[in-house]
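Shown here is one chain on its own, the form predicted on its own, set out as C-alpha cells.
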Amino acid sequence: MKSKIIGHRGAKGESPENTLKSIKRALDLGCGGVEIDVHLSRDEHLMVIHDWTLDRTTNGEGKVKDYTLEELKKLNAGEGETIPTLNEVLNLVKGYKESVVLIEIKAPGCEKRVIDCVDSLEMKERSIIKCFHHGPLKMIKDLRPDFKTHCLLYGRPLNPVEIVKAAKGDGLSISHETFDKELVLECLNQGLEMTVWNANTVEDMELFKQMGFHYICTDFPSLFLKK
C-alpha cells in the first residue's frame, strides 16, 4: 500500500490555509488529496475555515457562526483570497482525479448539511469525515454507513480501537506528537485506516511512510513533492 501524501489545511506553511489557493497549490504539486476543516455561517452555509473565530486567519474579528455567507465572502482570507465554501472546495478537488479530501467537522448540527453537499457533487467515494467528537461520526454512519469517517485522537487513550468501533468509523486519524507503532500495528492489524498530522520533515515522513499510513498530512507538501 502506498501512502498518500494529503495537504494540510491545503498547503497552510506555504499558502493562506483553507483557501482556495492553498488548496489548488497542494494539489498541483501532486498531494493525493487535502485536509480541510468545515464551520456554520449564520445562515447555515458550510465555510471552510479552521477556527471558530475569524481573527487569525482573516481581516476580520468574531465568532464564523455570527456571520453570513455573503459578510463572510467580503474578507480577506489572505493574499487576497476569500473564505471559500464546502460546495467551492469540492467543485476544485473533483477536478483532480483521485485526489481525496478530508472533512473536519468542526460545528455541531452540520453533519447532514456536509453529507448532502459532498452527495450533490458525486464525491462520496473520495471524502473522508473526521472529527474529535464521535457521536457525530456516529451519527452520519447510522444515517449513511456508506460514507467514510475517521475518529480524530490527540494524545492516547487506553483503548483507541474499540472507541472507533463504538462509532461504527472506519479509521484513526492522531498526531505525529502522539501516536505510538504498538498503536499503528493494533490499528492497522484490525483493517482501520491511518491518517496522521503532521509530516513536515523528511525525517517523519519516510517513518510514517515505512509505518504503513494510509494518509500523511502536511503543512509543507513542496518538501515532499516537486512539479
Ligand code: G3P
Contents of the next structure:
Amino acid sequence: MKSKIIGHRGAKGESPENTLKSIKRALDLGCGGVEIDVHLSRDEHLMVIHDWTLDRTTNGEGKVKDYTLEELKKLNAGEGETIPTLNEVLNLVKGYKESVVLIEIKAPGCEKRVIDCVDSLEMKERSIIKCFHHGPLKMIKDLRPDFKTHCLLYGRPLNPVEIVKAAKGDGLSISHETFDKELVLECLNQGLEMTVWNANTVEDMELFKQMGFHYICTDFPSLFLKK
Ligand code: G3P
Ligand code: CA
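Given the form predicted on its own above, what does the protein look like in the form predicted in complex with the named molecule?
Everything in the complex follows now, all chains and molecules, and the chain you saw is the first one.
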C-alpha cells in the first residue's frame, strides 16, 4: 500500500490556508489530495475556513456564522484570495484525477449540506468526511453508509477501534503529537484506514510511510514533492 500525501488546509505552510490558490499549489505539486475545513455562513453556505472567526486568516472580524456568503466573499483571505465555498473547492479538486479531499466538518449541523454538495459534484468516491465530534459522523453513516468517514482524535485513547466502530466510521485520523505505534498497528489490523496530521519533516514522512498510514497530511508539500 502506497501512502497518499495530503496537503493540509491546502498547502498551509506555503500559501494562504484553505484558499483555492493553496489547494491548487498542493495538487500541482502532486499531492494525492487535500484536507480542508468547513463552516457555515449566516445564510447556510458551506465556507472553507479553519477558525470559527475571521480574524486570524482574513481582513474581517467576528464569527463566520454571522455573515452571509456575499459579505464573506468580499474579504481577503490572503494574497487577494477569497474564502472559497465547498462547491468551489470540490470543483477544483475534481479536475485532478485520482486526488481525494478530506472534508473536516468544523460546524456540526451542516452534515446534510456537505453530503448534498459532494453528491451534486459526483465526488463521493473521492471524499472522506472527518470530524472531532463523532455524533455527526454516525449520523452521516446512518443516513448514507456509502459515504466514507474518519473519526478525528487528539490524544491516546485506550480503545481507538471501539471509538471508530461506535461511529460506524471507516478510519481514524490522529495527531502526530499523540499516537503511538501500538495504536496504529491495532487499527490497521482491524482494517481501519489511518490518517496522520502532520508530517512536516522528511524523517516524519518516512516514518509514517513505514508505519503504513494511508493518508499523511503535511503543511509543506514541496518538502516531499517537486514539480
Ligand atoms: O484534519 C486533521 C487536522 O486538520 C485537525 O486539526 O486544527 O488543523 O483542523 P486542525
Ligand atoms: Ca482540519
